[in-house]
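Have a look below at one chain only, the form predicted alone, in structure tokens format.
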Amino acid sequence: MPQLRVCALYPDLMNIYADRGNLLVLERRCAWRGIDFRLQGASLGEEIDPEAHDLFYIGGGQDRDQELCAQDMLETKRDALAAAADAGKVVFGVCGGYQLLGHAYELGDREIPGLGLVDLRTVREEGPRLIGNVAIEVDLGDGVQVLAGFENHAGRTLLGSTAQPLGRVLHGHGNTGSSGFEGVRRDNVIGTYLHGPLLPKNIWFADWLIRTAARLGSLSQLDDRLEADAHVLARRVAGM
């Protein structure tokens, strides 16, 4: 039987943006398939076995909550998700958690270091938060598909010269507002400011995760028509 295991990191902490919505859509949908879901939580304090997960998820939390979050990744989990993300797992940061896949954030006068596993940085500039419905554009190889969700952020995230964003923004501020691309990709490596929670609306998605982590050539097809209502309407309010 095919498997997947997933690891989330601070579910007690990171979970400000219905987070776990995400995680319910991956287990539902590898339940229909005859797909053993496996989920185990990690939080402060405890380390991770790169080789035990297929998937870690790091979703998002309150300024407090993500800079206690931060400064355990970098005591006890950042050498194993370097490890997994070289090993080709995959590593999925959602809002909060996208911030600290890469080098360093801004909070306050103060630099967060971030776990450094892509090339960018964010900072605080002056301006209104980014906050709105939003849709890009994107190709995991597939072919090009619309990702629509909800942002809500005050940092820019700027990408350096090795980083590659996830998306181009089709409706929306995405990384900073004026770049006009959003998130980033390293391999198997997605962070997003896209949440509210992402996947519900975009089963697509969804199924592009489970199929990169748990390594299976293809999945049976489901009834996702309601599914398929739901990621219309999210394109519908963010413009599109």
Given for the second form:
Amino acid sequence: MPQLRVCALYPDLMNIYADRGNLLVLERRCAWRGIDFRLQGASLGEEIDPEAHDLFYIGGGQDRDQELCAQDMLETKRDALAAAADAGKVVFGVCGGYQLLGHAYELGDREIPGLGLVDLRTVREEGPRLIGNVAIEVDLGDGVQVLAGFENHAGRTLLGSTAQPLGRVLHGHGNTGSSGFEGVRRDNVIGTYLHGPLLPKNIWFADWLIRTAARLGSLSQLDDRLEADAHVLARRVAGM
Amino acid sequence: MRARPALARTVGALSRRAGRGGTSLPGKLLLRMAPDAIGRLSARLPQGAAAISATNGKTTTAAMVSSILEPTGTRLIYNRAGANMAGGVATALLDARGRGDLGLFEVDEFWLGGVVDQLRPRALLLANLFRDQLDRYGELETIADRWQDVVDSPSTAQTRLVLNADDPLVADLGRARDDVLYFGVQDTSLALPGLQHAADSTHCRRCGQPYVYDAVLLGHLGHYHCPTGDATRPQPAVFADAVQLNGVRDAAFTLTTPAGTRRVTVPLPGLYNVYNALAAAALATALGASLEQIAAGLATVAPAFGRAETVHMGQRPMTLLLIKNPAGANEVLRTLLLEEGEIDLFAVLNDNIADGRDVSWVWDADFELLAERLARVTCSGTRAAELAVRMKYAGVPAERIVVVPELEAGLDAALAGATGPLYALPTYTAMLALRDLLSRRGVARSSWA
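What about the form predicted together with the partner chain, after the form predicted alone?
Every component of the complex follows; first up is the chain already shown.
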């Protein structure tokens, strides 16, 4: 029986934008297809085994909680996550979780070190929080597709010279509000500011994550009429 | 001294223009001309003012306090639901034209400081803080920090603080003061098995350790302590025991205040309304009401529009239950579970500014609780399709989910498909639109506010 083993990092702290919706979508779609879905949480102080999971999920959190997690990650999880990323496992960070994937992020006038899995850093700039519906264009190898969601971040994420964005902004702000790019992708390490949660309204991406993490060639078709309508709506409210 | 007659003339002109309308525009205009108008008008109130803030329950709690105080002959000045920023408060003071005894104002949690600085209330009720509209308000911690500034400010030095002992984030605001009136639920028989997904502020604001909960009662409300010992739940002086919830109809409990103990039945459902009633009882106590007045007022409170109000659509009863954030929605869902049999739902999700543009929160609300009990759910509103997906992943079979985005068509579809009573769960602007729709159809009470 095929299997998808998900490790949710800090599900008690990094869950501010209903991140459990993303996990629930993975769980249900696996169950409907007879894929054995396992979910394990890893919170403060808990070490993780890179071999024991196929997908690592990091959601968003309040500033104070994100800082607690950043520190804990360096102490107890960084090496395992780096090994997982090198082994081609999926590491998926959303919002605050995305910022933690980089070298560092700024909080007030302090710089908080991150995992350094991808070449980026997040800074603060004068100007408003970047808030609103957003749509981006991505190509994960199956042709150009659209991700639509909601973004709400004060940080501006600057990609380093070796980092590739996840996609191009069609509507909304993206990484900095001006770069035209959104998110980051290094093989199967993916970071994005799109929450909402992201997967229910972009069901093709949920299936891409399942397929990639579980290393399945293809997935059986499901009745996705409601999901298709939700995707169209999410694109429309993002201005498409 | 010269400003005084000028203000009086302005007030006179604006209040004539304000008439009986429910807008906060006259107050906004007044504040533009006289930024200190709230302070000057409220200073003339013979019994001063009281302010209420919370994420959930402001309107209902204010209605309860009003139901307690008005029969005593106290002439209250209060702002209309929704008009709860400075402009709304100023408008209420204008409308009163100097004829009130006591100001009773619900104040938006984000803008509390500015209003309180002017109002200098006799009593300030801070009832709860839940995750709500992150795109508008920012993080919960931000609101808590702003509230801490309010509590520490000289303008509340003489104010009696009324705080929820069961909300750690709120209770903590009173640590440095010795005259806080705390309220809480003592009865732990309704405790949840653990913290819900949407639970917030579960970590000690002082040391960052997760609170240990001996009982979780509602969201993150409950009986808690910090394992390092630097924060524990204060002992409430106003509290509820022996809570009994009767479906969507009412809630009964034994109320204790410093004046004694009474059995009270509130004609509003759910544990969340027990908390609202305790908040109202505590604030009324701080304002000098007797236990008899409190018990009588709570027993006769009428629901604010959309808060557990039942209307009749032809032969079919429809109960309106406002949902606007995960904690509030979860309490509504928990309350619905107390009903017998299968449930027909009309759920309306809008994403207008007053609802929050970000609809993520529906994934934090535990629709799973109801999934197996739903005969049918009709999803409507500007984000109907996304609500339908939420219902599907909550476990509602797809064939029981109907999507009709347009409100009126959605309502008719829901009514046509219902076999028993219909339960309408609208978000804020959907609730206002539904009110207009029901009013056009002649089923709305004219006094709804």
